[in-house]
Amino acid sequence: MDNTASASSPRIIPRADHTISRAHISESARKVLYRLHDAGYAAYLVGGGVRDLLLGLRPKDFDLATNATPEQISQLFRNCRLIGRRFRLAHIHFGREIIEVATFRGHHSQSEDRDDALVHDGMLLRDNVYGTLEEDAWRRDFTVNALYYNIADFSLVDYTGGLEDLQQRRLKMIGDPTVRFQEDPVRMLRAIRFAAKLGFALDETVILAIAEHRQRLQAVPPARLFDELLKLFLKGHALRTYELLYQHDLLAVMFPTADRLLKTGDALFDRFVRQALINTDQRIHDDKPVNPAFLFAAMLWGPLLKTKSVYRSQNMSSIQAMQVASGDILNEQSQVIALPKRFRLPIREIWAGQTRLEKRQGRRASWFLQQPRFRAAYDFLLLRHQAGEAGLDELCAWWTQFQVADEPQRKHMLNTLRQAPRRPKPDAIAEP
């Protein structure tokens, strides 16, 4: 990171000239940044919760920036917990409400103690090196993310020129964009997640640099990348994510089977995955619950069809091509991101209710309709029908009759399913 910038005075913004209210940020926080401040310390509100109030927007959480020492903050509040063990944090807890307050932090560079400072190929993997506000301001990743509102004063303070790229709606990285994806290159995403949630334009410097380091994401462990995907697609703009995730190609590290098909021009499955997204976006819009496991499975959709094809051209039945075909896409997916198994279960149970779907003769019906994972299954097959998969028609319309229908109902729908002609085999629907 280039450091040389912080010799520079930091811009202040006076009260009248910005549109920040202490009554925009939220009682809990407000509380915190008195104590603080009543106590002799330093007390900013800093990064999302300042950037996004000067957007218009209300923040979900409230960070704190000060330069007491997570010691000093817990002698002052008696609800406070200090978490992590390299760098510690203060979370003072109001009911379900958590402030996180973060002692300024100093370059790396300046610890004494190597097990403070370690570096690897360029990524720093521990940092626990407490500074000044203005060091604090430097070292963080976005400009936008570096504005600290002071309430001593209620003024702004910008080291970086955040409040310039705010205004211009651009994304600009603190520093080296190369060295600081060499550093962390989970940066990476941060950006693609800052300008799908903002509508911010990437600044040309930080496209430059995701085209040439995209790859260390390969070096970031899996879990982890399976923690910000969670943030990148369950925050209300994933079919903007999933957009500027493929147009930097960095849809090719997170998801290569499904990268790989789209760039065939399957539009099919393009259509398949936004429709899957624009369904999620509008749930979360709505307060409703997303399963991370019905997102994997559309993301994976196509290329499960295209393994199961091969298998099926090698004298497989439909049931078992699935049953393996599924094992090849989620085990060459977690190798880049991690699935716990408490999602693969799911995903797995999704794929193969679709063939279920199909076989409704008999007690078939009745008794999938029962099973924990109908609904998941019913939904994945209307998406497939949103999305234009043909031949989908008769059989969305019949299962969703059939859930309302009383007993008299569902008898006479399942012998007139009986008398009627045989239909395709569900392996030749919508399948490469």
Ligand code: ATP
Contents of the next structure:
Amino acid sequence: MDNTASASSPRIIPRADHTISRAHISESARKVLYRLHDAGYAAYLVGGGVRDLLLGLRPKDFDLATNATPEQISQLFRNCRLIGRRFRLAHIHFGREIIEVATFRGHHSQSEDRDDALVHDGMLLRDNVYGTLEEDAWRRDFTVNALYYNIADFSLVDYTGGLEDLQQRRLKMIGDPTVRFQEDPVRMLRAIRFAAKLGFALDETVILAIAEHRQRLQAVPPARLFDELLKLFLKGHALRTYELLYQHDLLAVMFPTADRLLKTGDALFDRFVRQALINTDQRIHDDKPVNPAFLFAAMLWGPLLKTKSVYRSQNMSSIQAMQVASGDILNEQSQVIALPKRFRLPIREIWAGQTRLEKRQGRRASWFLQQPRFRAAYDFLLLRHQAGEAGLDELCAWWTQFQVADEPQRKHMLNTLRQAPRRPKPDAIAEP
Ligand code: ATP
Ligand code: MG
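Could you output the structure for the form predicted in complex with the ligand, given that the previous block was the form predicted on its own?
Let us now look at the entire complex, which starts with that chain.
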């Protein structure tokens, strides 16, 4: 199906011919759909909700689209908040669940008020013009994300050929990828995210356009990139995401220092990153919390060690070299992705903790064990070991045992440590 022209009638798939049932839609989303419908508005489930249900997956949230304006929506729901500057959206709150309701958006170029759509170097800065269902479909990103489930008759509405692409398991851009990536470069990362999550193939034109426009990601505000990065790596498909980012040379834009090191063929660092991501995916699947700081600490560990060794060769102490190198690496990374302060400190502590874990003599081990930052540092050490870094057997086993040992056992462990031969290079350590 041609997916570039927008003056076409949609394919309508009646309830009997598709697999989405109301029972699969969350109760809150159903309530919102029905209240909009009963008030005389058009109301559709759209985006990931429809896509994932058709694929037999459990949607992570339900996004709705309607012809009611945000103000009209908020009049229907007491639990409604209007949010967003770039896109004005209604959030309907049901306990912890939020149903996002967007008013149909139209083409900015058709706006009577030119100020409504601000374009800079082909990039859409604001995009807040209301439109029809059809216009709303054509301004979405991928065809499989532009399927609508109509609460009025339970049919599916497909303007862009999304159903066929879904069946073929391919991710196709609506319209010309070059134009769409210029409008919003984050769509390149979304392409990778959906390809990783759904196991879909990227359409050839998408691949070519990414190769051509990937540097445009640098023009995206770093804070938005940070949000997108969390979605890329904390949704349970981090390993595949990493492979695709590397393959399409987007890692070079998102994590330049890591990418440079990987391109030198550093197999240990590659193994380390993979192991970190495998563990992250496992934690997500087990519904355990994941700390973004840990993830950043891992993605930048190889470059950090390299920079640190340069400072070491200039006769800096291990701790000092670690501190200075940490600052360098985090500053360079922040040029691309804004690292909020609340993440920078824990990242530095995980790294500094690697040196601290080696210095166990005297009261140092017992002191460090009491610190809130011990756990992440210890987990990071285990990760290094798991990824095959040599020489960590004794250190890992020691710390694992030390944590569960009672007082006399700990004393014994520290005493035997003292008898162990000292390392040839005594590193100064700041007294805890
Ligand atoms: P998931 O929620 O599983 O991550 P999703 O497809 O629902 O995936 P959202 O970010 O929730 O993604 O966005 C909802 C829908 O809004 C998308 O399916 C897409 O149709 C549209 N959309 C979101 N971001 C963009 C964008 N940058 N450009 C165009 N359309 C977008
Ligand atoms: Mg969604």
